[in-house]
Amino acid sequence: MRMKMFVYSLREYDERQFFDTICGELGIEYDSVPEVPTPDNISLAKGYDVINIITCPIDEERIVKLKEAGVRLIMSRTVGTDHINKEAAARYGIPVMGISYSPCAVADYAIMLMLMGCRKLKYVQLRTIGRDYGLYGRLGRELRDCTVGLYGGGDIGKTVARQLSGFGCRILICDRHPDPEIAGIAEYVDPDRLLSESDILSLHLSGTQENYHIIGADEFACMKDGVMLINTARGLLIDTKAMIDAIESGKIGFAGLDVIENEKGMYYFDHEDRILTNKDFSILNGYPNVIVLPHMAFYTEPAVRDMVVNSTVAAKGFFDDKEQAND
């Protein structure tokens, strides 16, 4: 059987290269737009036995849409699938598949995010632009001096752990599946002590409805006074309004948010003349000592050719295996 994929959201200045690539060497027959899925544009999909999508809303009713289409997978490009239903997908019979990809891509984004809290650019930035070439209010930390705590030890946790050795901080990590490698260089700990002996605490879960608001008001209060919180999973691990009273109370220091909560519809789209109704993120966005940035941590050269060829080579698997199965 020949597949035929119908790819959503693809960025011709970046991605069309690779999926014309893997499409034509796996002899896959592919269409796609760059728009998101919508109950409007599904009907593009009908005859495909994929659709390739990233991190857009999938909804019940753009689920049912799908079935309607004859749509047998739903393949997302990306490691989380928090933003498909998947209790609705399974109940009309529509199996959901996400890759993996490089996870170093993440890892130095979380890790420059440290270093910018370390020395306070966003506030040395605002400063500069006002031509105020002072010191005053810039004293800055340096990275080894730092314990550094990982609340996930997946991939990408590992990695952060791996290149954070090289400053020489103390190095802290929570996760239920202890790696000896790792263990080498990160001391394993519970959640408790994490939280509280962290001065920087980096978040590498995944977005599940367990780790809705792991981290809020309890969490804080156990966190040291001015501890730097980076964000570089999912939104929803951390209870907005109460990160937003801990900054205001001088509790967190610093925040480095690649991903907030209720971001769907915000990102990778230009909003330039348009009026932003996220409030937390134009609160957010307003503190000296909080970079709000738009999810684009994953946003490497390997990375997108990883998860164009890891989703494309998965969702062809995916159909030969069924094939055998048949056989």
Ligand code: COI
Contents of the next structure:
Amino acid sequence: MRMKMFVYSLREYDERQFFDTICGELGIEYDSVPEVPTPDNISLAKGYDVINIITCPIDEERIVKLKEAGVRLIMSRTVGTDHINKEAAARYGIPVMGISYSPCAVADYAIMLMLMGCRKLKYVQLRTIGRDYGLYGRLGRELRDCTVGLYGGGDIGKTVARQLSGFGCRILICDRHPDPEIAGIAEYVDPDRLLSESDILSLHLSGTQENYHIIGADEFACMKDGVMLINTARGLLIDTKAMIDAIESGKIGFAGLDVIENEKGMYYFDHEDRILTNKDFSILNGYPNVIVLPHMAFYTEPAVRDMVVNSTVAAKGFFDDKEQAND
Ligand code: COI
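What would you give as the form predicted together with this ligand, now that the form predicted on its own is on the page?
First the chain shown before, then all remaining chains and molecules of the complex.
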């Protein structure tokens, strides 16, 4: 079938070339805007079968407008689809799909944050700006001496385990579906053991309601003093207020946060001349042992190409299957 796709948040500098190539190959007509979908610009998708988006909120108001515009599929070129009100989409009969892309992108980033934590890199860099090249207070840890706990053993969690196995550290992993290959390099444990035995805890869970604040005050209380916490998954997994208390009490020795709660609308835009109103972000950013990054663990060339190609191919497959079923 000749599918028409409308792409929101298209980045000229990295995504355009991949969209041009794959849409050309598959004979797909597409148009795009650099903006996120808003109630005012959803009418642009009128006459298109599918919209292709990233992590911009798609609430009920937008879904009603998509229905009015005749859109028949919401395709997110992301792994997580927690930004879409799926319950409302189901009520209006619009299927929602996400995709997978190179898990190494996020896995590498998580490991980078672990290493930055082990070597107190933010503190070292801050001191270096003032030309303080002393060693006092910068003594690092070696990853091989750490127990690394991976909360979530999907594609990304398993890739972190595989990549980490070369560092010689003890690896724990918590997931309801153990994988025999991973069981050879990591020990599957329950959440209690994961929290209490990890020197470094890295989150690789999806942003479902079930996982909302899965790390809160009670969980911090079970953790080792000085634990390193890495979040490259979703901000809503951590109760931010409890995390701030845990940093201030010394329970958390380092936090590497590629994602934080209420980040929507802040990341991927230039706020240089604006006042940021996310107070938790400002507080977290101010600590010398906390690194806050703008949700870019995914951002590698292979992953960006996968996001564009896999989402386009999957959308085409969806409509081809539908057409075949109707034959
Ligand atoms: C995802 O794929 O779920 C992500 O978090 C990446 C997105 C921000 C582009």
